[in-house]
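Below, in structure tokens: the form predicted alone, a single chain.
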Amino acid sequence: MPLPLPDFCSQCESTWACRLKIHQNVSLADKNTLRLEARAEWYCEVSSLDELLEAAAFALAHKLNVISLGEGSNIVLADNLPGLVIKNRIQGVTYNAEVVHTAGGENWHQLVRSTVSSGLFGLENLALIPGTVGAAPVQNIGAYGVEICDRFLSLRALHLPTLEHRSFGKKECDFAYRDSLFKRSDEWMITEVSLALSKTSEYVTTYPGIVSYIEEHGLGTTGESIFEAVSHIRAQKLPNPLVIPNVGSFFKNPVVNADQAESIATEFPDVVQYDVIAGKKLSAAWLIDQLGLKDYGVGQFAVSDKHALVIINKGNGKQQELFELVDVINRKVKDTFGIELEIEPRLYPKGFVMSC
């Protein structure tokens, strides 16, 4: 049922410019990449920054949360989501030398397949990731070396509680491993993401697999092939989402120091590690693997057998089947690794304890 607009914004006191479709307790399963069901007390879809700024002022007007969603492929929906949800279908791409400014709403896998097909480089490595534009720099996303804030430049961002539009540069948002000032506070929206990148680019190859890649198809090392090789390897490695429903990476990989990572590896010489500034980062799918777990399921929900790091749909999934899956992994690399694994996902609605 259409909420009914009224026809002066106490916040903005103005008359309201338009009427958007704002709808109630609107079902968000085919709206999350996990197609977990949960309904959205209001829900609205933008398309300009001029509609977000109405559905922004409305919810101001109502005393209404707002949560933004993209395409729903980092989110775990454990409940009914109260408030508004506002989907950004923000569209629009142009470059300038070599930067590229993105809308929020475009879908990030074609943003670099454009670039790359424009002989622009510094993305390819981040092919095949699903989601949209506006939701990279929240999770600061990364794969086979590159993260977004390698490439960052800017954004621009609606404070959700003040309608403010506002420029952020790379140290005001606060990046971190699968981190950022937006992924600890739901008063954003980003609207648009500027990215610096290069005609002539340095290529990270520092993965096997993509370096396997390239030699054996007998390609040169170009942002091309790069591309090619991360697509294929992803493709193979992770189920797709639009077939499997799934939100890639369930589990960050964990950091530890340098005295417990030492420990863990002389009681398992194969441990998977990474040099970090902190000391040492682990495989997290390595660490499920060798649990046996892949395939282990309770209910609809298993870990996939594709990928240990992947937790998959196999059909109408409910969410307590899913934390309970979740409380069986962390208890078995806890009690196996000392380790605790933190899901990598947004958990909403926001305070929500997954708990089985």
Ligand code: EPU
Contents of the next structure:
Amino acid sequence: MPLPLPDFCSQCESTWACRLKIHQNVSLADKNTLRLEARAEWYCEVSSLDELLEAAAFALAHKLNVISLGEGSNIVLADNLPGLVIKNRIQGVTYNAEVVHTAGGENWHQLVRSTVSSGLFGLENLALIPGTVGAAPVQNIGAYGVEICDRFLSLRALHLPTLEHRSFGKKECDFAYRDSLFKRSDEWMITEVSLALSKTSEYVTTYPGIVSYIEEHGLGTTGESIFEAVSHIRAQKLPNPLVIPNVGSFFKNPVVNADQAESIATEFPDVVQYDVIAGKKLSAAWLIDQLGLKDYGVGQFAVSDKHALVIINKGNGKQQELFELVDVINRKVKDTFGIELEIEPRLYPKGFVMSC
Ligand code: EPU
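Show the form predicted together with the named molecule, please, the one above being the form predicted alone.
The next block holds the full complex; its first chain is the one shown before.
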């Protein structure tokens, strides 16, 4: 049986609300970039490891499930969240030669900007990705030929069920395409990430738009010019979540085996596909675009007219409208191409199944 929730902290005899500022029944509408209305049963923000430990201990003592929150730029809040939502606001960046150690609550893009302006390269292709540093390894963020796992050294994370704070090396994180151990388990909250950068990086310019931007603007290939090119490409292609609510790519690019890829290519010769170890990765944006679904909407939710992989909230969109839109996209893609799309952001509450 969980302990009854106390009005006062037994250690300092102040109220929980004044000590840790743990609030009850808090709206998360302004804390997720899809702007979905959902309420946290309990909510607090932590600015230090000590505060995080205290909040996690509170949850443990009262058998509350913990949900870690960064800037809410890669989550879908399907319903109200039982338990304690802890927003990570732990700040701090330190450099040790070519290694950067960053607290989980730092903003990712600001970190990328500051590494590039410090003359340390390796993150420039990951410019303008919304969210926090602590959330970045969870889904192994990636863009324009680079994933965070390519620059990853280690991270520290708190095990919420036991309060053990420990380090993880790259192998232990089990990184994959938009996936890691931390996306599959809700038991860890990432507090610090260490990345290996370089003063003389081997720049990644495989994405055609980067080279053409650099050439058109008469720039050399440098970390700064790639940062500028990527920022420009993203701003052109993807709606800014601060202006138009969205969570970036809503679906993963599906991977199919060679036979399935060939049969799709026979029927649809223009299909966009890339070689991967397991077969071919297809462009989900291309599949959705082919179906004429750009700008298609249900209620306040719609497929962006800028990029077919992005779903936007045009106003006060409700969960049911989003689920119906996702259902239409899924069904049409399945009927036409025989492919089941997988959603890319994390869906909360855990175990929730979207249904219309
Ligand atoms: N395309 C269309 N219609 C569109 C948009 C794109 O047909 O409306 C086709 C184009 O042929 C284009 C291809 O899809 O060449 C790929 O598009 P894009 O280069 O934008 O990349 P993506 O595969 O759609 C992935 C990531 C993005 C990342 C870009 C660039 C996933 C799920 N998404 O998108 O990441 O920025 O590559 O590297 O892997 C995110 O994860 O939120 C995200 C935005």
